[in-house]
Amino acid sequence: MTTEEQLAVPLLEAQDLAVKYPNGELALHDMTFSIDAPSFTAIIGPNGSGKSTLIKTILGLMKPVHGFVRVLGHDSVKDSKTIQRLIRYVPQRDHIELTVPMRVKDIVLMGRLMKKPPPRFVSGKDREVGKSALKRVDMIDLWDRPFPELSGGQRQRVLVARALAGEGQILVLDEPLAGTDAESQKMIVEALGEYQRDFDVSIIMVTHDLNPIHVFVKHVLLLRNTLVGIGTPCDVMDPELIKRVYGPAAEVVEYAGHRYCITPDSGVDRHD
């Protein structure tokens, strides 16, 4: 597919999408939208609103019970292996196994090795790209440090570096800022924004807090088990819309020409 053809195909396209949790409960319903590529897209919504379910469906890990979702024209069910080759994925931090004695460099280089055919050997270029990715999140000095010894924020920065070191047109991140300190949040957000600008890739991020990434985001999907709003951050940060989704305690404030949202919902979405 040529660059021109890629630009003509939506990054994400869903039509009448409905997905159920394994227990049979409806997680998402009546989801219809289209987002052009390339894009920095944020998926937001209250806890249990289906954010992670949408990501898992995009990745082909969950199957729709109705409708479809496509990634760069590829169906999430029929073409799941193709989609997984296109995507570099950063899961929620608490899904990472810490009992394996791996070093930071081993974690980052996994981003290079995962999509190589066997036998998988680390090349000089792999090390160069891995170190460059760690520099973006200010973690290069910890190249040889055991990964489990790092703080939560440091580990998350390494996982983001692993995705940056990999190959694929799309980065998908599930709550990469959750539980991280302010310094790590700043590093992750700036690294992603600069990487998206430098390489013209697409980024899809699930987050419970849009504010830290507001200036980098192009599209926002606001969910509450269906698509409640879609548009730019300032479009979606409509006071009436936000109160309808998050409740009367939610507030929208304006600063320097942008709208920001303050909600009581500050936890990570564990339900989906």
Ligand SMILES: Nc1ncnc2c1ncn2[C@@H]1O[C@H](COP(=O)(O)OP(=O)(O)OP(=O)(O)O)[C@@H](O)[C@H]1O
Second form
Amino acid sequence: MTTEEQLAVPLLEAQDLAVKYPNGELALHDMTFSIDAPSFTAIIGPNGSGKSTLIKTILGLMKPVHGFVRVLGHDSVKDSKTIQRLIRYVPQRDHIELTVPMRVKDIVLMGRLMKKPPPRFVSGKDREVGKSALKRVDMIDLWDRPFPELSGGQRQRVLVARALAGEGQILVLDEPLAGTDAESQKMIVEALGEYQRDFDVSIIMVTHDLNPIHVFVKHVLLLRNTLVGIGTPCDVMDPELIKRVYGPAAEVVEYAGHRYCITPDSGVDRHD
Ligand SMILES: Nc1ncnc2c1ncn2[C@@H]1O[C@H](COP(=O)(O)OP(=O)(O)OP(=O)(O)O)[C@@H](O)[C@H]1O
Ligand SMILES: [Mg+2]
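With the form predicted on its own done, generate the form predicted in complex with the named molecule in the same format.
To see the whole picture, the full complex is given below, headed by that same chain.
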């Protein structure tokens, strides 16, 4: 493939994609879309709308029952090993064993070591990259702290730093803002946006609330077990579309040239 052909390959390309769980639950159906690379893509939609299922399918952890999804031209089933090398993944709930006395530095350095062939040794460069990733999320002072002692929001920031320290053209994060306060959200979002700008990687992020990230996001996929909307944050923040997905209580408001969505479960009206 020439460099030009590589540039023309979409980040994500799905056709007639349908995904079913073994219990017969059809989590996704009739999904056809294409997103150009590089991109900062947000996947939004209410609980149970298939966001995590789409991520697991992209990673090759679930197989479509119909259609396909390709990641930079690689088929999610046939080329899952290649895709897993390209992607750094932060799952929705990361089961890090909290009884093991891992320190923050061990967690972040895992991001460097995971994709190295054995024997895996930490180099000076690994340490340097790990520290710079922790600086991006303002956690460098906690380098030596035991990970289980951190608050939920601090842990989330460290897990994002672990992904930033890793290698691979695509970062996939499933709700990295969940359970974090406004300051942590801002830190994580800015770190991801700046990182994407500096390194020209692509970011695919599942989020419950588009509002904190809309300035960085280029493409949005709006799901309700199928693709209900695709476009820029402003395209998707269409009042009719939003009400169709989140119900009649959802509102879109315009402020300073941006459209914000207010749903019963979004951060905007959480304190009303
Ligand atoms: N392991 C599973 N077995 C059976 N059904 C599942 C499983 N995981 C998810 N589902 C079903 O698939 C659908 C989509 O779930 P998914 O986890 O992808 O939603 P989501 O958009 O990520 O939701 P949330 O916002 O709550 O994380 C739901 O109806 C859910 O009940
Ligand atoms: Mg989910």
